[in-house]
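Shown here is one chain on its own, the form predicted alone, set out as structure tokens.
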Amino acid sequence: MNVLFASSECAPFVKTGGLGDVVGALPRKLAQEGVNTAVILPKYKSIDEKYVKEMYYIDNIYIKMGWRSQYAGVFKLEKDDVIYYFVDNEFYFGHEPLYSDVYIDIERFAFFDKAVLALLQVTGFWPDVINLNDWQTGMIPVLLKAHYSHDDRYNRIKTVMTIHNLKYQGIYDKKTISDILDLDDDYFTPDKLEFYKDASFLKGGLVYSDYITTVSPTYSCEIMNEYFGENLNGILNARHESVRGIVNGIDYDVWNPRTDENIEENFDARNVVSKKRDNKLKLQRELGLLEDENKFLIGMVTRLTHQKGLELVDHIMDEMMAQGEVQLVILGSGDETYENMLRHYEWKYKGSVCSVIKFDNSLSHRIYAASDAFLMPSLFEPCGLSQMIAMHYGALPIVRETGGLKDTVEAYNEYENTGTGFSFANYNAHEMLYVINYAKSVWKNNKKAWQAMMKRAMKADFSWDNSAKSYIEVYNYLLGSV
């Protein structure tokens, strides 16, 4: 079975967030399960140059974008039993950001979607199943159907649009659409591709796909309904025969306390109660927080948009800060309102609270090994990977009960002794400051069941192996295999 991953993003190639991990360990675990695996991303000028030093020259192409031939050349390496296939276009691909402008971005990955079809003749590998990543490939499956239905090579291909966030969808107007595309009116019906008088490139994949995953059972059930549907709740309700939910994995070959070498102290759940004080305490220094073993370190790693409940945080901090028992550590960057409102309350709460605005990846490894709790009240959670890396680091995850985050932490039960950390149900400040009081009551007067909850954290398996093998069923599925 040949199965290619068309995605925006890939790890450790490029990456902003949970797209690229998944893209970067899923393929790999596929290989290993006997599957040839490919995938294929834009070659963009942030990849490091001892990649880039690594990738060969295969041939080039010309792609029609309306009225203009666009360069597209191909570059392949092969990594880990995965071959990587980069699309070359300095136009498209050679600026920053990642991501930018809306126009820009739609016309780029709509050269990218063409690019991917028309690139096959190229590359030689002739995939029985592409697998798309977002909006960002979503008008593959309808270029296919519009334009390769002649070609028995491409009519045998199956496709499998996963979300990963159904909230960016690639809307711009019909017209630009259809143009840079090539498609005629029939493609732009309010079953098709029309999304309130313009056009969605998520929404041309959830239509035209063989089959459509989600990164989490709960996360697929919650998208059927008006509040997550994101207006497109009525297609997948259509569809839902073809949509199943799987739980995205973590790498543990790079989240590792025992062998990661962006800690302090390595550790595994033998040691976790010295090592992870040795590493609250190193953190603290290093950020300037006050160094006491005795405060309740809360971790946040997030994107800094109004999906993470961020408005909670801001709703309770000073409740939360009033008795001066916790620290809390958020890394990350986004919406300048979250940012000024995290620079505010690091100034107010000097040595009890840490923002560090940027991307840090080696930080964050810190900060997973170094707290006590983590904290992820999100609005909506399609998976989320950091509640996962958290458990697998004895830090124990504080989280609203929804999507992913709902699958994969199991609440504490003080009367059995049971659970994986803390949740709390509705979107709603209080409801969360009352979960965090009680999980900090729990780790300053229970050590023996924090310490017992920790180790159940850590034994978790969240590996790729479970999710690997469901991909291989939807993808034999489609094949006639099953």
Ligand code: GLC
The other form holds:
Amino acid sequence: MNVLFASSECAPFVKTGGLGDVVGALPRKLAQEGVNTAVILPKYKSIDEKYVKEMYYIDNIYIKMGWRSQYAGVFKLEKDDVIYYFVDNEFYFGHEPLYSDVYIDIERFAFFDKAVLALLQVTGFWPDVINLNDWQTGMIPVLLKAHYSHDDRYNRIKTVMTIHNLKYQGIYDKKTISDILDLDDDYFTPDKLEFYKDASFLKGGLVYSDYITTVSPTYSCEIMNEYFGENLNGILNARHESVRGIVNGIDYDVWNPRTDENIEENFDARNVVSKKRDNKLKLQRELGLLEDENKFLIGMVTRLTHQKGLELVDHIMDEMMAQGEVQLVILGSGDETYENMLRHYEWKYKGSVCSVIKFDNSLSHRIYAASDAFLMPSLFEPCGLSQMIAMHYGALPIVRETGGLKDTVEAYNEYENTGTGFSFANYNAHEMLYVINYAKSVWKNNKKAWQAMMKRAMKADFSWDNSAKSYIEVYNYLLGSV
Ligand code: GLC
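Having seen the form predicted alone, I'd like the form predicted together with the named molecule now, please.
Below, the chain from earlier opens the complete complex, with every other chain and molecule after it.
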């Protein structure tokens, strides 16, 4: 079976969030399971020189974009039994940052979607299945139908649309989209691409793909409702028989506290208690926090967006810091309002709150290793990877029960001595504070229970093994082999 992943991100070449991690890990796992796997992504300027040196040029073609004709080169790199193809075009991908204003991105990814299909003829990798990821690749199944249905090599290809985040949809005016993608008016009716008088890339993917997956089972149910459905719950309901939630895994080659070179003291479940103390003291020193092992250190590593529940943190920050028992480290970047809010709290609670406003992969490892607890109060969370990484590093997650957070964190039960973290149901700041205080009291007064829970969390299985098998099941189902 040949499977091609089309994506706007793929670690280690380029990543801004979880999408990059997933497309970096899942294809490798599929290859290990015997699937011939390839990934196609844009050849961005920001890709590290060391990878660019490993690529070699295959060929080029020209893609019609409205009245212009655009060059599309393709480069190839083989790594860990996966073939990576990079679509080259200086005009579209030769600039920072990765994502830009919508009017620019719409054209760039329209070009990418066209190029992915056209380039199959020069790469010679004919997929049985194309696995699409998020809105940037949503037009691929639409184009397959509109431009290639007469060609048998294309006609037999099945498509799976994986939703990592329903909120981002790639919406723009119908006229521009019909022009650059060469689609006639029939495609722009409300049952197809039309979306509140505009047109939507993601909707195209949802309507025209053969199958839809989301990155956790709970999220696949949540998005059937208005609250989480981002105005696409109607079409998702109509297609519910072809929707399945498959939880993401984490990459244990990258996230392994025993071998991690970014952290001060390596550890495993046997010596986590003492090593976490050492890592904590070292992180406190590194970040200018009060060096005291008796502070309850809460970590957050997050994009600073509305999705991530920062309003709740804002609302209870003063109460949380009042008794002087908690320290909070937040690493991330994003919306300016949240960045400034966090800078303010660092200033106000110097020595107890540290806000590192940037993307720093290495520091994120040290935060997971040093923290006692890891806070993720998301408004919605398609899967979330950080809570799984945190558990693997013995930092117990405190999460809101939504999406993948609900599927991966088992709440502590003090009577049964079970669980791998803490959770709360409603998007309510005081409900969150109550659970933070509860976690703190277990940590402080019931060390035995806490330490047993740390070990359970570290040993929980978040590998890609099971999830990769579920993807293969979906592909087999589509190809009629089960
Ligand atoms: C997006 C989602 C996140 C998910 C990730 C990978 O970033 O917000 O919940 O884990 O994609 O699928």
